[in-house]
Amino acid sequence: MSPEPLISVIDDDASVRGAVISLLRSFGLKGLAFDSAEAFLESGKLASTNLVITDIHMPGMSGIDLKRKLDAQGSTVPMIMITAKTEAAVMERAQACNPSCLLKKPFDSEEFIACVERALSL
């Protein structure tokens, strides 16, 4: 039996991060919460983490960077984005990371779920 994969969701917003766990665990997957790129980054859950579900926007280091660090160091460990923001720049600059998924908050369950599981290949 495959572990089960755990999922690291990163977003500022506390009800966002609890909403995303909830619907997560709802579908059986394990996810763990971040307030910040920063404090996942210095957890050193990374190794262990098979998809990051982070926000785009959020103080201090955002999804984009994210995306472009954990790139830069060779992680290819999927990744979803969300965000609130409808601005084409702002889209076009997280479609340039290649996400696994780009999604618009509010987002609907069944297109988030369909997107874990193409990015777990489940």
Contents of the next structure:
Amino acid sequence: MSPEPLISVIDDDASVRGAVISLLRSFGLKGLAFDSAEAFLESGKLASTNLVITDIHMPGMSGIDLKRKLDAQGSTVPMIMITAKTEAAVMERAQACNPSCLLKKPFDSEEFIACVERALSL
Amino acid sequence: MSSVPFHCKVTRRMLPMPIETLLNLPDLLGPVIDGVAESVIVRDLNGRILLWNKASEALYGFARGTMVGRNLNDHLNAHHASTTAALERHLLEQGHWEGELKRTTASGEDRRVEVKWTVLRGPDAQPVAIVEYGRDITRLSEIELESRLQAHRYRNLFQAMAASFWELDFSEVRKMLAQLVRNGVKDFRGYFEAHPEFIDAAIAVTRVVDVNDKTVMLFGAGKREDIIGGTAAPFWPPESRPVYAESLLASINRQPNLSRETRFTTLGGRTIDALFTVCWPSGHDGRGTILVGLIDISDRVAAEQEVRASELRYRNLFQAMSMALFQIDTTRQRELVADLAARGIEDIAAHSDNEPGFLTTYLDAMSIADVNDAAMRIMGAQERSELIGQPLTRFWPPSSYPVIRRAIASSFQQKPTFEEETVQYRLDGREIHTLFTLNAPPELRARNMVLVGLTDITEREAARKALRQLQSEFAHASRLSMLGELTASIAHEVNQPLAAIAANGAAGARWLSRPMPDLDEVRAINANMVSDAKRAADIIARLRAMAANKASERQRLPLNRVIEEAVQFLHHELMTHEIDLRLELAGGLPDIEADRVQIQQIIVNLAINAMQEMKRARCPKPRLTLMTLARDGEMRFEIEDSGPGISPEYQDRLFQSFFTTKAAGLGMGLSICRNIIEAHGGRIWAENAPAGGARFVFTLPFVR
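Alternative state: the form predicted together with the partner chain, after the form predicted on its own:
Time for the whole complex; same chain goes first.
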């Protein structure tokens, strides 16, 4: 897990965002918080990011849109998608863009960390 | 006719003389006509003189021997206001002519000559010769001249009138009447009624003294002589006997004239309708002749019959119409309006606003003149008589008076029709919803009538109520159905804090299980967990009494039809808010696969939101445009309003749950709409249209 990997956390819900960052930190991982996909893209942190953890439904660019955009740019950064939505159609569309993990909120923290570790080891 | 100096009439008549005799026996004729004081000239149709008597020699100074064989008009240098050719033409057409000519005598002197020309006809009725009677009037006194001129004018009038004129000799009839008086008859009317044979006898002795050209034409005579000299009998059919009797009575009662419509018979046996006028020239007192004028009104009678037939057709139509029809007598209403106008009140509609009770008076002044069967049915009448004569007041509940007021306003703007839904009373006092149609074309108004049509829309109104009920139920069902979506939406909302709590819980446990627990970190995490738990509880609290999930039923649908159906549900709201709805639905779009009800709920929801926003913004001409189009391989639906648009501060939060700008709103509508659309694999967003209104757009994938 070294050198210290950078994880970008994107969620429009501040509580979830904060909790994810907190959880990562409790595992000794460094998370950077963004409240939208656009904010993340504009931050210039993409190059130094080792993992993106993103919500799917956000105002503006969705997590799925972001994944497609990064794929289109040729980026290989792994992505964990977390959604509060339960509709099958959404899950299907999310799964279709091939994220490292697709988690439903509320997620199991053990499963979450397993996903993170798996993504970072790749 | 009374102004015509009747007594000045000059009558001359040709002696009846067989033409053969006239033409074949000139030797016999010569001495006869030489004994006449007047100039007598006979000429052939080419104007060549055949006979020339002594008086003619004296008048013109030409000897008979000189003149026979010459052209009359040329030789005497005849002058008249008309050309002699025109006079000859008239003569041949009418068989006679009389007037004044200026002629030149042998000594070169100009003479004014009054002539009378008559055409002589052969056995085949073809004209063979013209007889002229002439009289020198050059030296008549001015008074005499004036008098002759008057007579001439009368003559021209008598001849030129479009009416048929008859001069009748009544003297034998007077003798018959005198005999009746001597026999003690006092009640002439009764006597005439009891003795039609007396009238027949009177007609048979009423001699025709003269008739004009119109009479000759009207009664189908070849020439005046066919009528003149005979009696009135051939022309008076028995059915017109009473008019003759009335004429006698008028004469006995010394009425100056009498006019009646009656019928006459032509020589050809045809019946003509005529306006018959008889007048007794002033001061005739049993002497001389009476004057009768006839105006052929057959055309008018035929026109009246046509009117009657037309009215009959109208009556039949009136009766046959399935719509309830009332013919309203407005005579008294007109008087009322005229009285008001006399008092300077022209604007009845305004007057009715200021005068309480006026409308009752107004309605009282109108009564039912006629009704058809449908009208009896609608009003619950068994007999026509229950309705006819009734003032309109009893059919109008005061709550419907505003309709009357508007009808009056419409009527005073000279609009021929007025139509509005209203409530009226039946005879039994029960209220019915009606479509009230007032028809007041100028033709009816001229006869103080207006036509009212009523359609019973009670059932329609009931149906409309049912529809409104249905709409309300739809809205309820829609809310319930949305609960399914709501549940999903709420799950999403609740899952957010739950996710945070779970993550924080795990993090807290990690911090605590370290050899050196980071209590500050744990404390902060704990505070977040408490706040997220509270947030979750708040969301749950908002659920209130919501229930029932409904499975989404997807089927293949044309989006345009789904929209058209949704618009029907909106009908009432569109009417209430007076929304100008425009549908711009593209043709030939592929189908979508969707839950019809859910998509309709979204459309209804978006439309109602737009209407409410436009109403709140007091939008002067609220307009709603619904559009479908295919773009980028997707179906696209747009709804654009003419309201103030979306405030930038709300733009981002519109689709969030519990976001609302409405005081009583739940803030779930758009959130649910978004859930539905996204569940269908589409997108929904809001923007401001270039024109300024709000535009909501959703997309749906085509069926593959």
